[in-house]
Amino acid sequence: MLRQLMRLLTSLWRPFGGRGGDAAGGGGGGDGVAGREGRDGLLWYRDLGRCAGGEFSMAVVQANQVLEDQSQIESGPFGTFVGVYDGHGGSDAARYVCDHLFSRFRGGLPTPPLVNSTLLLGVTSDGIRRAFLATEESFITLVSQLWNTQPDIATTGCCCLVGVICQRTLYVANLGDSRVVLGKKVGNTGEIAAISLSSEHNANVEAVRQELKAQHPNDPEIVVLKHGVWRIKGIIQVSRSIGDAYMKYAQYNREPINSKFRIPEPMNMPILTANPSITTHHLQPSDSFLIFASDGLWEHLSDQKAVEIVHSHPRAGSAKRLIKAALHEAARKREMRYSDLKRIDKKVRRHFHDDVTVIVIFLNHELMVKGSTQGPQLSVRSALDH
């Protein structure tokens, strides 16, 4: 009895849901609020846990030498906060966002929360936007402070996908090309439909290229096709991010950063932005679950395939199952077996797939109607600190 109580208290109050893993191998259902934690080689997971919005499954697999993906779930009186942070150029920006974005969001909420008010516990699109921009501002300040000793931090950035479930409203804020997909029941057919709820900011999207050209009408090379891939200034694919100071401020686009990041012509205005696209979705009883994932998943699985995998299997281990399905597909594309892919170590693994983060939220509409204050307090961050 005492051991169970201590385990529950630990899951409630441990700041980042534990580092380093407390259970190895495959898992079944949840273990307390935060769920059982485990590892399988370069794969870290929590099979099933509980949050204010319902239940969750969470997993990440590493491919880079240093894991560039970070993620978190926060649950409290405001509802449920989900963050997927896909770093590039290193892990600095993603780690910084994981350390600071939620606290910026929480700091903008009224104290105490306005329970059952028309303000939906104080959560607003403007409040989420302010949290993003404040995190960007403080990270750029850090870049300035470290410029003389660690200039490469100016070339690291982070795609940010955030979902906030507050009562029956889902807020989705996005920078970059991570994606959230809704699994929606189709009447009484037993089938499930996939609905993308996020806007992606990648130069391979025609609308994004047109947006960039409109913002930079005097730059004929604002987007360049290189080896079949559209890149902004021939360098980066995403048009929105936190960090990437070298693409926003001329003082960071010079020596001593690597020459491949330097733009020869004068930079008169920021090329990238940290202003997120934000949408709201009123959750319906037919809305079954949400899949939040970095682009490493969607590179190998379609939206519909992903929701069908979740829908047709038990909830426990859903995130891990999606990642393994993506890795099976990555192996198939290279005409190799999944078992062979698993034996490839980090860094070399990046030639076969990216870091992949997946968080699945199973929506509990009855709990959301009653109010988020009845849900569990929770703070979990992905592990795999290699």
Given for the second form:
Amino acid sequence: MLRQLMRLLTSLWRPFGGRGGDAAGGGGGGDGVAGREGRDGLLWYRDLGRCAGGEFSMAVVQANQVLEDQSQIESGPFGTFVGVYDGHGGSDAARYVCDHLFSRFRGGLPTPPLVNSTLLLGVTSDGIRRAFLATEESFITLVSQLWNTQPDIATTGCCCLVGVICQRTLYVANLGDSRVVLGKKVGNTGEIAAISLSSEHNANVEAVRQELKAQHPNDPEIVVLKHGVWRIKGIIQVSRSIGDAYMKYAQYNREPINSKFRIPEPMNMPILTANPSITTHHLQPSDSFLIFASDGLWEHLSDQKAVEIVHSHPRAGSAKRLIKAALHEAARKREMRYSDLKRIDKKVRRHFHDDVTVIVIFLNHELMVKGSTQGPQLSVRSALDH
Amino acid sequence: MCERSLFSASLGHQSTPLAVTMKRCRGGFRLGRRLVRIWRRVFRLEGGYHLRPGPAPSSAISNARRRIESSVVATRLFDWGRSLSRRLRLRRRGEDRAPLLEEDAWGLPPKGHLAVYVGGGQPRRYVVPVIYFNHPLFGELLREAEEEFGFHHPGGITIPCPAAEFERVRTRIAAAGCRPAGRAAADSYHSKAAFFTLSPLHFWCCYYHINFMYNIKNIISVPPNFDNLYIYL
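Okay, that's the form predicted on its own, but what's the structure of the form predicted in complex with the partner chain?
Every chain and every other molecule in the complex is listed next, the one we just looked at coming first.
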């Protein structure tokens, strides 16, 4: 009887929970776990959901006038596909990548396998690279079509971070300055270690500056320190992206694009490229969770701090918790309270923090080994705007 | 004030030492010491009732003395509350200085405000309501800041315009009635000040009222049937 009373009280507390159906969830009846979805001003969150590799938690906060971050989680027979797309100069490139990258990746996979093994599932580094290059090519085609009517599309770009969990292998493809961090349990101590699995293509990294100088030996101003950060030609920080046609093709670096994007010298070769860095990681039983996030999070939280926050709290709401911790830190840096930061409108918020997207994937190794063909089909995509 | 004249009539108009202290003390509002002083006076009175063991004094003369002493404390509390509200009214005009409710232990401005640094060279620090940031005029200043410093400059928000221009914008926003809806930041600040002014006064008034009604039994003879009535007065 007590149990029935508790059940009644719980259902009163959460009248819409427990059924797992929500607007963003979409895919099938496989998602049986109550994924609480909500919105808190400019912050959107999905506390917990189930995917092929385990469980996920997702959250996005908007700072720009138009949300320039997009993200998606796709779950299918191949495993789990996680994408975080951090746009800049506008939202066109990020939306385009979110619409097309996964379909190009899935199109490159062979037909559903008869035997459950990684080789037959068809996920390879080359397949992911081809998907990136095909998306870049089609976006540039779109830019050329819209050049006369919408020339601003030539100055938009997108940093892409993709993670594919296929059986017990994790493929990470990075293009830009987003980052994925693995939370790994340390022996029997109960502590958690943070391991960064991607390398960033940002001019503030010394290695990237050296690489650019080697590629452009005749250009002394290939990287310029401006406003305290290194920028390529004094304009953009990232060295690889999808889009940014004005940095890749000379025909788009002329009138009528905005003068702040114009480069005085003629361009002999593309300054930016769309070739992703792809790494493969074999997942161990001690690998607990993955944090995929755009640079807005890592600007305020260190890797270790982020994994400790996820490790020391319940799974549900991890992504929202990380974003709130980052916003607390951003408010502290600006000598104000977090509660006051929430009262600032978008666009003005950009002076305090950037758009932040966080996806936390909690790894379930038994589920991965069992085979993802029986796993839930899932397709979650962040909203276009908040 | 009519209450004051009532007390003055019973006292023979004594100058209150506390009020004199308040006048003398400039440029500093030491809350703690004054509260301790008041508390000590109260305890001295209270000691006559509770702390010293033995029968409660029954003579009418000692009761009258106690009534006089309690009214002295009430007067002093009243003076203190009025001077506090006067100080807050004056402070409201100078908003750029640190408000009376000073920054907390972490050095943050009061709730609903944030620090902004204005001007080149040696920037001047202003404390501005958060709600101003959403105003279009302020947006223009922030656009200048973005062009000059970018979005990621360290420290507080820095605006490169001259201080005069910033103050002009701020005055215009304030004049336009830029107040947050509902529980306003500035209003809550002033209502908190009012709370600090009124609440100890209310407390002590209730305290002395109860004490007075408790002791009235000893002064006048209350019929046995109405013995419990005094509680409700």
